Amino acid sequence: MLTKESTGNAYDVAMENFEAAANTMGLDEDTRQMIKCPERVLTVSVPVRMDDGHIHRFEGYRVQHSTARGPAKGGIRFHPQVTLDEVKALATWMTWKCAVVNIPFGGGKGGVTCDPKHMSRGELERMTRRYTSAILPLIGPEQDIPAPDVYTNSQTMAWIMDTYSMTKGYSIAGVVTGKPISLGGSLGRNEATGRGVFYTVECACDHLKMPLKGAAIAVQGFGNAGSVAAQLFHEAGAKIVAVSDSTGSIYNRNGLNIPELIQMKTMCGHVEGFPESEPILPHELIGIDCDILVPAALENMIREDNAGTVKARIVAEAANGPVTPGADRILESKGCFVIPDILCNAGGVTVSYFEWVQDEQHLFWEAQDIYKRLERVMKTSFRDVLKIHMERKTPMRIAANILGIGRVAEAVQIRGIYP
């Protein structure tokens, strides 16, 4: 049974997480109220013509949290689930995450409640573009960049992309990032997040001295930065012992085949009934005997009523809010050592600002020169929230707050209020 804690409400998470480092750090009350709560919040009708000939109203959101250090910057969700609060809260995470990582972005998001699993290619297209044209005051290349997440993919950035170009006149690739290579799109977009997750986990490793290879990972969402990170993973020698999709959960101690699994669920959709392995139930594989365990699906799935059960010394946050407030403090009595998602999952970003600058230059890199620059970025991020947990003494999800509302603080201070 779920408490009360469980169920929290995504917006309050990430309050509550703001209050713990801003207290931490001892940041004033004036530079709270400038940095806390979003610049803007847009809530939009989507009326849709489906392919019956209804028409059928969604409900999308954009939210700028904040544009100090640049131009808010961060996905496009489309799920049933969706909500202004969710969106709300990963539009904060995102401020934070930029500024760990140093990129010149605030934090943004969008979403649209659906259920894409149930709509055809037209509708998708046409909810789409109907969502984008309700955006369009915010979204720019210089003001507001979008970009995948949750159901959403390269395809939809084309046509937000177009939709965009459209209404100017000429065609803006910079809009939207996470685009096709032939539209503007950057070499390692789609690996990016999983990539960033392993340059993580290869710094966790190194710093408590536990050797990657030969480690056992689950993998709790087997989607594009999941499966990504398990490839990784598996290639530098370590076993998946457990991976989950939204179908199902599949588990074999001696490690799975990542590359024919990553096939299966290419050809399938789903990891279920993969050869050579067990199911377990979805719960189960949280308290999975493992070494490194990566939840990569969505928010408050390590929560006060499931921490207990975690085996893993390391908990790489591949999803954006996956451990409640409650179960952070039972992981960081039990010892375990969790690398926070807005520094953990912030490769996706990382390159998304890579795709923007190729498209403002007008000039693009290859792949390895991009692999080179993520991991800079991501190992140097790394070190630096790992310093400010050293120094401080406090978890590594409160040093990476203060490093980017650290910094997020300083620029609103040097910027000023205007009027």
Ligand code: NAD
Second form
Amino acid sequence: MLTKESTGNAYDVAMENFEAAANTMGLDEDTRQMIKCPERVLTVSVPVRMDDGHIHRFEGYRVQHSTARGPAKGGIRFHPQVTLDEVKALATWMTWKCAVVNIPFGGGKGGVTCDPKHMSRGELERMTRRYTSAILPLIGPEQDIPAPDVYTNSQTMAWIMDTYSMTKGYSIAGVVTGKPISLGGSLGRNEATGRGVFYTVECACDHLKMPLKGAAIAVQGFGNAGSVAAQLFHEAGAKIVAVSDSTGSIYNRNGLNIPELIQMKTMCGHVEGFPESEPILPHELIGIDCDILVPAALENMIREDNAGTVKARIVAEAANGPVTPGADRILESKGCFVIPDILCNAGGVTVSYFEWVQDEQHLFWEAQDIYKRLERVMKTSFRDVLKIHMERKTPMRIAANILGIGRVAEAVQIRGIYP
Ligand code: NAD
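Starting from the form predicted on its own shown above, please give the structure in the form predicted together with this ligand.
Entire complex below, previous chain first.
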């Protein structure tokens, strides 16, 4: 496993991306000062009685980067490598992402530094509830709306919703998204990120006149985002030639049977050992011979030291921040078409927005309505970013940032400064 020191600091990456876009669009210094840094940063101490009776203190965070365009919106991550800087970076990306897909939310993010794979369900529930109590002054359906992220899921959201509702005295579904359907969750939310990735890859293939059918695809990270995207690519006739998770990586040049692989991952928790596949080393997946590479795990996976090995024509960033700025320059020089994270994986927050709207209205939509609306949002956003990319002859990442940062800048300029 790569350490933070060897992979770079995600917040530095977020700031570098911001400056690159701000310089290209000629953003004035006053506006930069108003939109660059997080509005609120909260660090909390989370004591939990563990199953063996001792008390363990976890550290948790909630960051609201911007509420200029609406309530802060962003997931909660449970992972051993969660740091405040990582959460600040993820919150910053959420601000630009919500603006890119033009939904009325700002950006936020939360996390607890913990190892959920080595915690019991009871320990996870107690930690989630105590963390929720600690961040309670910040969250709410009109203030800041958490959602699932790495190693959190609909059950985690149900515990957050229940804890919040108990302290208020009545049920408040809109405080989180990504909830179970029975608690006011939305149809299609679970698959939304992967589905959004799929729509943007379809657009990129159209733009590059490259058929998706028969394309060879490698997916790094076979969790929620990666496995759903892989399933949709498989259904569209593409070949998923390589897949990895935190325990191992597998390869089959003729294509893996994705529905069966999803079954195995659900039952056994890993992809390694899948029939009709050969194991490969984790670093080999990035440089595998394929047309489309989908990093869907964590930040900083494609760096200066391995970007040169990438053979794919399209890199679709399902994960947040998987490509470092140095690697970006290498991919650009190789003519690789990068669909940046704040566009590529925005399907999740878009359907989260639909979920929040449904909760507020107490009126729920059919799955087909949600897919249609999601497709429209993703494809419109892709076209908006592509237009800036073509007109300004700037990489897709800078183009997406120009769109997102420009919308946030407009909001703060119109609102002005209080008092
Ligand atoms: P997840 O926990 O469901 O899946 C993460 C997967 O990555 C797991 O299969 C894990 O084993 C694998 N992984 C971890 N470290 C790895 C490594 N070093 N090499 C290969 N695989 C590794 O999480 P997710 O929700 O799918 O999130 C994945 C990424 O997508 C994150 O960057 C997240 O921020 C981003 N994202 C998720 C959503 C969403 O709605 N789930 C929305 C937007 C962005």
